[in-house]
Each structure stands twice: as structure tokens, then as C-alpha cells.
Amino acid sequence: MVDYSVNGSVAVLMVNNPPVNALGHAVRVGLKTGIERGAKDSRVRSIIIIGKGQTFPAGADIREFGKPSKEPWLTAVGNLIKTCSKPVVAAIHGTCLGGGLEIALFSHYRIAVSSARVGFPEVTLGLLPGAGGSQRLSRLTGLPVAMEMISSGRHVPARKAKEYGIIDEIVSGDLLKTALKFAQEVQSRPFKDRCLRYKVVPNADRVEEYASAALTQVKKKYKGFEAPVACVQAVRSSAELSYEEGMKRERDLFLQLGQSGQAKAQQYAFFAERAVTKWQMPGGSYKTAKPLPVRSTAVIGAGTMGSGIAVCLLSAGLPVYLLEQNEKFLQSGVKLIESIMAGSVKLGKVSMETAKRAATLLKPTLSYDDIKDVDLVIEAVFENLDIKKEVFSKLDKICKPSAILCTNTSTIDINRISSATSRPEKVVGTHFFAPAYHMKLLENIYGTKTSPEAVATVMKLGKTINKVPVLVKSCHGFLANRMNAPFSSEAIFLVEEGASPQEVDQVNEDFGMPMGPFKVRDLSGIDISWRINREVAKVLGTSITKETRFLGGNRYCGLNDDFYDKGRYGRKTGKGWYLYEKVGGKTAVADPEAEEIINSYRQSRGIVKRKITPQEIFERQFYSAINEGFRILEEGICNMPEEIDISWIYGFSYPKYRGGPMFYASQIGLQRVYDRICHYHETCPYSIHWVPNRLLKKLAENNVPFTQWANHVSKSKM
């Protein structure tokens, strides 16, 4: 795992643990043995630590997560490096992260190629650096930089790391040759003062000021997360305590976080995100299906969603034909794309070079003939089956036979859309979440005739455009929106019965959702949900009127319709469930007119307002969604609970520190969840989403561990 060799007067410890040279037990043993051997070797006057292959050690070995750690611990290895009688040089390429950066900080010198990146991403797993990272980094960078780097987990490019003082030299050419030369040059220099243990934290007398500013920022940016706060506290201790006491404080904080529910949830989410890449469907899987090359694309529809999708493709370097029905709509879309790209540059999310390249890759057009040779098309028109079928009929006639035809539908069965073509095997759903250029989830949907090859293509496309793709089987609403339907319905039922939109939103936001459901409705547009409801009614062969109290046999609330009739579409009109400071505004305040609409609605239907507790609000929304999640699993819409949780984390910004709704249910206890669902089935008998799910009942009664749910899911589908 660590190859030891001697080149002249330099010992080379080459970490050889592909693919990322993770610091597993064998690597730690190899480093310890190598340092001890180099220190004793009379030929050796300096030592290099370097990674073989694509990177310097990129952090801990994730296969050891949740298992007892074996000696030597990373801190012990680091202390050997720190106290070594010969100078140790860390030669960095690739990603030097977490424990890898801690090894580098224990070393006496650090050199790196310009493409390297360094950082402490432990915070994303609910942890902080546990081998002195918080104590040593601040001695190089100062407190503000160390607090921000560690609490954010961001990767820092090598040149910026040199500015911070983390890297001593940026080098070019063959790294090993350059490192050997550097290691020879430092042999004659005194290096005790290179040990960070003895350095003083710059401006330590301003620690209160820096920590206060960092905590204010952290609590605003990472609301509800425990680890970023602990990261600031750990770095703070480097200025307030001795090095030994600071190391103990860091260790105490690390252990506290490691035992927390948040760390378990965030680590689960980490592995879940990797699990969903291992997709499978009838006839193929990620192992067998090969994606088609996608070198050119087209987006049909230049509205908000179509333009956002185009931004995703353009940012990834893909040429995009943007097609609209008239010049006015087309130019509006082009301007929106330019505005989004400019905003992304301003926020530092994309480079100026990327934005300039995107401008050259965008090809606005009014003609379907221009897209006849593209590899992949994404339709993003109104959520109307007739319009979508008309578009797909045209695409079928014009696009080349190998082209993948995608629809950005949020609810409509893919099979109904693909029926308008002669190539249903090439039709697949690519459901982006608004705003498309920001939200990470890409819900890919296969129909009964969709080929594994088409699925492999869009799953790869998701990664190409920096999304998290999740594969699901087609049904009405698919996974995310189908599960969100009871969650959203219960929110409006709660208001119908007596809660205020503000009370419902507050419960959600206290739980960790970034926005409550009524603020979300205002953001997405009340007119959108109004249109979707009409489409659902059409499919059911009925219509919605003022007297509608049931739709498809389910309870229906017309409050949304009353807001629509008043022209209150949400932010886009400056008023919806809330009042905003202007059209397109973001600051939501309670509105007496909205309250009047709600009261009038109740009175006209003889509904007596009642007091509803926060606990009832929480349970009715989240437990109804969980019940639907088990139904989705039972029906085989997806294959594992991880696919549900990742969809909620990246599609609805469910708090990652809670792991996702299915993981959260496992932590509460399935029996409790099942019992409360049974309770609401009795008290809310007119909603099918409260019918207790059989799979949930089975898992609860048999106390099946979360890790074994997928086994029972597969059995329930046989």
C-alpha cells in the first residue's frame, strides 16, 4: 500500500492504494513503517510522501466508516512525521483532502502541481478534521480562512492555497523528479521551525471577533447543521488553547459529532448518492447498458424551465439548439439564459470563460429542421399531454433514428407521450426541478418500451451536467412529485381546517426545510399547480368546479383555485399565499387579503376553524409522504429507499442532516410511524394516501433493519 524506495539521499514513500489512495489501515501502517525506516536509514537525509496514480491521498477510506478504527491512528502517523529527524516533503497532485491534507500539514514542506486541490470536506459527513487539521491549518492561513475552509468543506485550488500559505511552492513538470530535487535542496536547512506545532496562530488576540463573524455566517448559510458550528469552535480553540489542549478539544468535538444523529444521516446520504448510480430496469442495468454519445442537443421551449435546462447543457460544454414557436418567445429565452449565466459568473459558480463559451454554443432557432441531426432532444413545453404529443410527433418525423427523445414532464406517464412516436424505445423522461440550473436532482423515467441504452444515455448525461440522476419507472407523478402530492395536499387541508399558511411553513422550516410548502407554491407559481390539477381532472374524465370536494375519489381542496381566480399566482404577481414587496419579490409577509380568502372559503363550505398543533402539522405532512414512499417501493417504481431519499434531498432540499424521509422513518421507528398513519387513516378517511401501506406494516411488525428493506422490497415485487 506504501512503496518504499531510496533515490540517492531521498526516501520516497509512494502511497499505492488505487483509485484515490485512501488512508485505510494498510496505508497508515505503510506510512508509519516508511517514516520509521527512512529515519533509521543512514543513506537517507530527507523523505518524500507522494501518491501513485491520479492523486495524493484524497482522504479517509470510506469502507472503514462505521467500523472500529485500528491503530495506528492518523494522528500517531502524523506525530511520527512531525517529529522525524529528517525533513519530510509532501508532494501533492490531484486532490489532497481530509486526512490527506492533515498528513501534508504534519510534513515540514508542501509542494504541489498547479492542478492540485486541497481541503477539509469532513463537514459534509457531519464531522470535522480529527487529526489536528483545525489546529494546524489556522497557524498557516490565519483564523478567518481556516474557519471558512473547514466549516464549508470547499476544495481550494493550488494557487489559492499558496496564497493562503498552505502550499510552499507550485511546481511543473514531472512531480516526482521535481520533488526529489526539492527534497535534496532542503536537506541542509534547519527545519524545526517548519513544524506547525511551534507556530503561533496569527492575530490570535482577535479570535472573538473572527469566531463571532464566522458563526454568524455559518448559522445563516448552514442553518440547522451542527458540524459547521463545531468546525468554527475547533479552529477557535487553536488560538485560545495550547497546541496539546487544542488537539484534545478538536478530538472531543470530533467524537461528539461522530456519535450524533446528524453525522449518521449525512454519512448515509453520502453512500446513498453513490448507491443510486447502480440503476437497474427490466432488460438492463448500469453494468450492461452502454450510453450513446451526446455531442449535440436541442431544447424545445424557451420558457423558464427550458431556458434553465439549456443553461445546464451549455455550462457542460454541449451545443444547444433552443427552439421556440415565435421570435418573441425565443428572444425572451435567450435573454433569460444570458441573465442566468451572468448571475452565475457574478456569484462565482461558473467562470467567465465558461459563460463566453456557452454564448457560442447556443443556437436559437424557430425551425425543427435545424435539429434533425442532434443526438438528444429535451422537450420542455407546458404540462399538457396534447401539446407534448404534438411535439413528439414532429420530433419523430424530423430527428435522426438514433436520437434520444426526452420529455421534461413532472407528472405525465411517459408511455402516453411515447405513443405519439414510432420509436418508444428512444423516449425517456428527464424531469428537472426548478430552478433547473440550480437544483441537483435529475429524475430520469423509463416507460414500458424505453430501452436500457436510452436510460444509460440520460443517466450519463445527468453526471455530465453535474446533476444527481435517479432512475424511476413511469407512473403518474413518478417518484418525487407522487410522494410530494400527499405532503403538499395535507398542507392545504391543514389550512382548510384551521391552520394558517405561516404556521404550516414554520413547522416545515423548523424541521429543516429551506422553505415551507406555501412559500414553495408562491415560488413555483399557483397557476402551475392550477394547470396540473386541470390536467389530472382531464385524465380522470372530469372537471373541477367551485363545488368540487373530491377528485378521483380523493378529498380535494379548492383554496388554490380561489387564489388563482383572484390573480394571486405567487411571486410572479407579487402576491399569492403571501404578499411580496414587488412583482418577483422574495420577502414574504402575511397578507390580510389572503386570510380573508381563506376565511371566506371556510365559511362558504361550513368548515369550523380549529386549533391545530405543530405536531399534527408535522405528522400529517411527513408521515403521509413516508406512507406513499413505501407504496412507491412496493409497486417497484424504484428499487431501494436510497432513491427516494436522494430524490428528496436534491429535488426538494430535504435537510441532508436528517438523511431523507425513509431514513428518518427508520430512525423514528417504523412501528410508531405505522401507528400514527393508522390514526390519521381513521381521522382523515377521505384521502387514499392515509391507507396504511402493506410493506410498511410488514417491515414494522417484523422490526426489519433499514439495511434490509431492499431485500423485502424485491420480494414484494415478485
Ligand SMILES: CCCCCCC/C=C/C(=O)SCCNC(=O)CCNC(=O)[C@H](O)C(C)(C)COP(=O)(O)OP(=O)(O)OC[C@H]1O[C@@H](n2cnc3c(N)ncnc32)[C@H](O)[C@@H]1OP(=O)(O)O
Given for the second form:
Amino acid sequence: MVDYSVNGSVAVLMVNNPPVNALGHAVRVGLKTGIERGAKDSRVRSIIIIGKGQTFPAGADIREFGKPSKEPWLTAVGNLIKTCSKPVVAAIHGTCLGGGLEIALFSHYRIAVSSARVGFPEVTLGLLPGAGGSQRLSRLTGLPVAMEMISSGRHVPARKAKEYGIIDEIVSGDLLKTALKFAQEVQSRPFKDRCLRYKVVPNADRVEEYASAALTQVKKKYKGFEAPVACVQAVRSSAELSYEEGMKRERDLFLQLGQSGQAKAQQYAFFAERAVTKWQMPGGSYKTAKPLPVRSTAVIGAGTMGSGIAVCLLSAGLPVYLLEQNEKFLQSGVKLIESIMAGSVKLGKVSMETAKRAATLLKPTLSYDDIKDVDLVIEAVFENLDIKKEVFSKLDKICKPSAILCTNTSTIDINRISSATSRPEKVVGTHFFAPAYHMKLLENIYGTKTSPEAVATVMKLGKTINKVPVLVKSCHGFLANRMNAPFSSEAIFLVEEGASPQEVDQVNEDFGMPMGPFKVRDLSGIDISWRINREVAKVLGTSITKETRFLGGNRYCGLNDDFYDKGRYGRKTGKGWYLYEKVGGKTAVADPEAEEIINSYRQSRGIVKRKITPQEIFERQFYSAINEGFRILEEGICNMPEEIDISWIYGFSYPKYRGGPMFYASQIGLQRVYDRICHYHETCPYSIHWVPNRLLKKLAENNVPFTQWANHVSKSKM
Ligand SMILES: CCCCCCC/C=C/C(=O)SCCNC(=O)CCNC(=O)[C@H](O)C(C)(C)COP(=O)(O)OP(=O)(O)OC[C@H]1O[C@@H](n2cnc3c(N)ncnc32)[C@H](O)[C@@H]1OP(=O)(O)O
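Take the protein just shown as the form predicted on its own and give its structure as the form predicted in complex with this ligand.
Complete assembly follows, chain above in first position.
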């Protein structure tokens, strides 16, 4: 795991633990032995620590967290480096993160290639640097930079790290050769003063000012997360306490965080995000299917979704034909793209250079002929089967045979759309979430005839455009909207029965959702849900009236229709479930007129308002969604609960510190979740989403641990 060799007067400790040289137990043992050996070796006058392969150690081995820790701890290894009688040089390439940066900061010198990145991402795992990083970084960079870097987990490019004082030299050419030269040079220099513990934290007298600014910032930016606050506290102690006391304070905070549910959930989410990249479908998988190259693209439809999707492609440097049916719609799409780009530059999310390049890559057009040679098309027209089929029939005639044809549908079965073409194997769903340029989930959907090659192409495209792609099998509503349906219906049923929209939203926001379901409805538009309900009724061959209490055999609430009838469409009209300060306003306040609409709705239908507890609000929304999640697993719409959790985190901004709805259910205990679902099945009849799921029942009865759930998933799709 750590190869020891001597080159002239320099010992080289090469960490060899692919893929990221994580500092697992064997690596820590290897480093300890290597330092001890180098210190004793009479040929040796300095020591290099370097990573083999693609990177310097990218951190502790996260898989060891939560298991009994095995000595030597990272801190002990670091202390050996720090007190070594010979200077130690960290030679950095790739990603020097977490425990890797701890090792580098214990070393006496740090050199790095310019492509390297350094950082303390522990906070993203619900932790803080636990081997003294919070005490040593501030001694190099000062308090504000250390507080920001550690509480954000940001990866800092080598040149910036040099400016901060973290890196001593940026080097070029072969890293090992340069490091050997550097290590020889430093042999004659005194190096005891290089040990960071003896440095004084700059501007320590301003700690109160810096800490309160940092705390205000993290509480706003990372609302609900415990670790960022603890990170600031730990760095703060580097200025307020002695080094030893600061180390103890950091350790206490680290252990506290490590035992919290948040750390467990965030670490689960880290691996879940990687698990979903290992997709499988009938006839292929990430291992066997090769993606086709995507060098040029087209987006059909320049509305809000189409323009947002175009921004994603353009930002990744892909040329985009933006196709519309008339000049007016086309120009409004182009303007929207320009304004999204300008906004992203202003927020620092996109560089001016990227925005300028995007402008040259955008090709607005009214002609299907222009897109005949593109590698991939994404259709983003109105959510209507007939319109989509018309578009796909045209694409089938015009596009080159190898082109991948994607549909940005949020609900419609891919098989129904692909039937309009002679090449269903090339048709695949790419469901973006609004706003498309911001939300990270890309729900990719395969139909019965979609080829693994087409899937591999859109899974790769997702990564290219900086999304988190999750693969699901086609069905009505797919994964995300199928689960969102009961979640969102229950919210409105709760108000029908007696809760206020504010009470429902509050429960959701207290749980960690960034916005309650009624604020979301106001944002997306009450007119939109009104129209979707009409589409559903049309498909069912029925219509919605004031008397409608059931739709397709399921409970239906017409409250949304009453708001629509009053012209209250949400933010866009300045009022909806809430009142806003102006048309397009963002500040939601309770509105007596809205309350009046709700009251008269109840009266006209003879509903007696009742008091509903926060617990009932929570359970009815989240447990109904979880029940649907198990149904989705049972049907093989996805392969593993991780796919569901990642979809919620990146599609609906579910709080990562809770892991996702399925992980959350595992923490509550499946038997309890199942019992409550049975309770609501009895007390809230007329909703199919309360029929207790069989897979959930089986897993609950057999007390199957979370890691085994995937083994019980339908294998029909493999
Ligand atoms: C009192 C006790 C004191 C103890 C103090 C201990 C203090 C130290 C704490 C830490 O170091 S916490 C860890 C900090 N490091 C990180 O968080 C980095 C996590 N990794 C990444 O961000 C990325 O993996 C990367 C390094 C930027 C590389 O990205 P890339 O896209 O190239 O690869 P991935 O697909 O993400 O990963 C490949 C493969 O490697 C696994 N993996 C990555 N990092 C770790 C890790 N730190 N531990 C274990 N495994 C890791 C990852 O899961 C992938 O595995 P597979 O999916 O291929 O199986």
C-alpha cells in the first residue's frame, strides 16, 4: 500500500491504493512504517510522500467510518511526520483532500502541479477535519479563508492554494523528478520552524468578527446542516485556544458530528451518488454498453424547459440548434437563454468566457433541415402525446440514422412516443427538472425497445453537462413524478380536511425541504396544475366539474381549481395560495382571501374542518411517497433504493442530511412505517397510494437491512 524506496539521499513513500489512494488502515500503517524507516535509514536526508496513479491521497477511507477504528490513527501518523528528524515533502497531484491534506499540512513542505486541487471536503460528509486540519489551516491562510474552505468543502486549485499559502511551490514536468530535486535542496535548510503548530494564527484578535460573519453565512447557505457550523467553531478555537486545547476541541466536535444521524446520511448519499452510475437494463449495463459520441445537439422547443436545457448543453461547450415553430417563440427563447447566462455570470456560476463561447455555439433555427446531422436531439415541447408524436415522426424522417432522439417528458411512457418512429431503439427519455439549468437530477428513461447504447449515451451526456443521471424504466410518471404524486396530493387533501397551506409548508420546511408544497405550487403555477389535471381527465375520457370528488377512481380535490377560477395562478399573478409583494414577487405571506376560498370550498362540500397535527401532515406526505417508492422498486422501475434517494435529493432538493426518503424509512424502521401506512389506508380510503405495498410488508416483517433491499427488487428488467 505504501512502497518505500531510496533515490540518492531521498526516501520516497509512494502511496499505492487505487483508485484514490484513500488513507485506509493499511496505508496508515505503511506511512507510519515508511516514516520510521526513513528516519532511521542512514542514506536518507529527506523524505517525499507522493501518490501513485491519478492522485495524492484524496482522504480517509470513508468505508471505514462507523466501524471500530484501527490504530494508527491519522493524527498519530501526522505527528510522526511533524516530529521527524528529516524534512518531509508532500508532492501533490490530482486531489489532495481531507486526510490527504492533513498529511500534507503535517509535512514540512508542499509542492504541487498546477492541475492539483486541495481541500477539506469532510463537511460534505457531515464531518470536519479530524486530524488537526482546522487548527493548522488557519495558521497558514488566516481565519476567513480557513473558515470558508472548511465549512464549504470547496476544492481549491493549486494556484489559488499557493496564494493562500497552502502550497509552497507550483512545479511542472515529472512530479517525482521535481520532488526529488526539491527534497535534496531542502536538506541543508533548517526546517523545524516549518512545523505549523508553532505558527501564530494571523489576526487572531479579530476572531469574533470573522466567526460571526462566517456563522451568518453558513446558517443561510447550509440551512439545517450541523457540520458547517461546527467547522466554523473548530477553526475559531485555533485562534482562541492553545494548539493542544484546539486539537482537543476539534476532536470533540469531530466525534460529536460522527455520531450524528446527519453524518451517517451524508456518507450514505456520497456512496449512493456513485452507486447510481452503475446502471443496468435488459441487455446491457454501464460495463457493456458504449456511449456514442455527442459533438452536436438540437433542442426542439424554446420554452422555459427547452431554453434551460439549451443552457446546460451550451455551458458544457456543446453546439446547440434551438428549433421553434415561429420567429416570435424562437426570439423569446434566445432572450431567455441570454438572460439565464447573464444571471449565471453575475452569480459567479459561469465564467464570462463560457458565456461568450455559449453565445457562439447557439444556433437558433426554424428549419428541421438544419438539424439533420446532429448527434443528439432533445425534444422539449408541450407535455402532450399527440404533439410529441408529431415531433418524433418529423425527427425520424430528418435525422441521421445514428442520432439519439431524446424526449424531455415528465410523465408520458417512452414507448408511446417512440412508436411514432421507425427507430425506437434510438429513443430515450431525458427528464430535466425545473429550472433545468439549476437542478442537478437528470432522470433518464428507457422504453422496451431503447438500446443500451442510447442509454449509455444519455448517461454520459448527464455527466458531461454536470448533472446526476439516474436510469429508470418507463412507466407513467417514471420515478420522481410517481412518488411526487401522492406527496403533493396529500398536501392538498390535508388542507381540504382542515390544515392551512402555511401549516403544511411549515412541516416540510422544518424537515429540511427548501420550500413547502404550496410555495412550490405558487412557483410552478396553479394554471399549470389546472391544465395537467384536465389532460389527465381527457386521457381518462372524463371531465372535471365542481362536483368532481374522484378522478380515475382516486380521491380528487378541486381546491386548486377554485384558486385557478379566481385568477390566482401563484407568483406570476402576485397571488395564489399566498399573497406576494408584487406580480412575480418572491415573499409569500398568508392571505385572508385565500383562507376564504378554502373555507367556502369546505362549506360547499359539507367538510367540517378538523385540527391536523404536524405528525399527521408529515406522515401523510412522506409515508405515502415512501409506499409508492417501494411499489416502484417492486415493479423494477429502478434497481436500488439509492436511485430513489438520489432522485429526491437532486430533483426535489430533499435534505441530503436525511439521506433520502428510502434511507429515512430505514432509519425510522420499516415496521413502523408500514404500520402507519396501514393506519392511513384505514383512515384515508379512496386513495390507491395508501394500499400498503407488499415489498415493504415483506422487508418489514423479515427485518431486512437496508443494504439487502436491492436483492428483493424485481429482476424482470435484467
Ligand atoms: C479521531 C480520529 C481522527 C480521524 C480523522 C480523519 C480525518 C479525515 C477525514 C477524511 O479524509 S474524510 C474524506 C475526505 N475526502 C473526500 O471526501 C473525497 C471523496 N472523494 C471524492 O470527492 C472523489 O471521489 C474524488 C477524489 C474527487 C475523485 O472523483 P472521481 O469522479 O474521479 O471518482 P469517484 O467516482 O468519485 O470515485 C472513484 C471510486 O473511489 C471511491 N472513493 C472515492 N473517495 C473515497 C474515499 N475517501 N474513501 C473510500 N472510497 C472512496 C468511490 O466510492 C468510487 O468507488 P466505486 O464507486 O468505483 O466503487
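By rigid core we mean the largest C-alpha set that fits within 1.5 Å across both forms. Positions refer to the first chain, counted from 1. Here the structure is a predicted model, which is why all the values come from computation and not from measurement.
Visitor: When you overlay the rigid core, is the Cα of residue 411 off by 2 Å or more between the two forms?
Guide: Shift at residue 411: below 2 Å after core fit.
Visitor: If the two forms are fitted on the core, does residue 64 show a Cα displacement reaching 2 angstroms between the two forms?
Guide: It does, since the residue 64 C-alpha is displaced 2 Å or more between the two forms after the core fit.
Visitor: Taking the rigid core as reference, does the Cα of residue 107 move 2 Å or more between the two forms?
Guide: Comparing the forms between the two forms, which are aligned on their rigid core, residue 107 does shift its C-alpha by 2 Å or more.
Visitor: Following alignment on the rigid core, what Cα displacement (Å) is computed for residue 180 between the two forms?
Guide: That residue's C-alpha is offset by 4.2 Å.
Visitor: Just grab the Cα shift of residue 38 between the two forms for me, core aligned, in angstrom.
Guide: That residue's C-alpha is offset by 3.7 Å.
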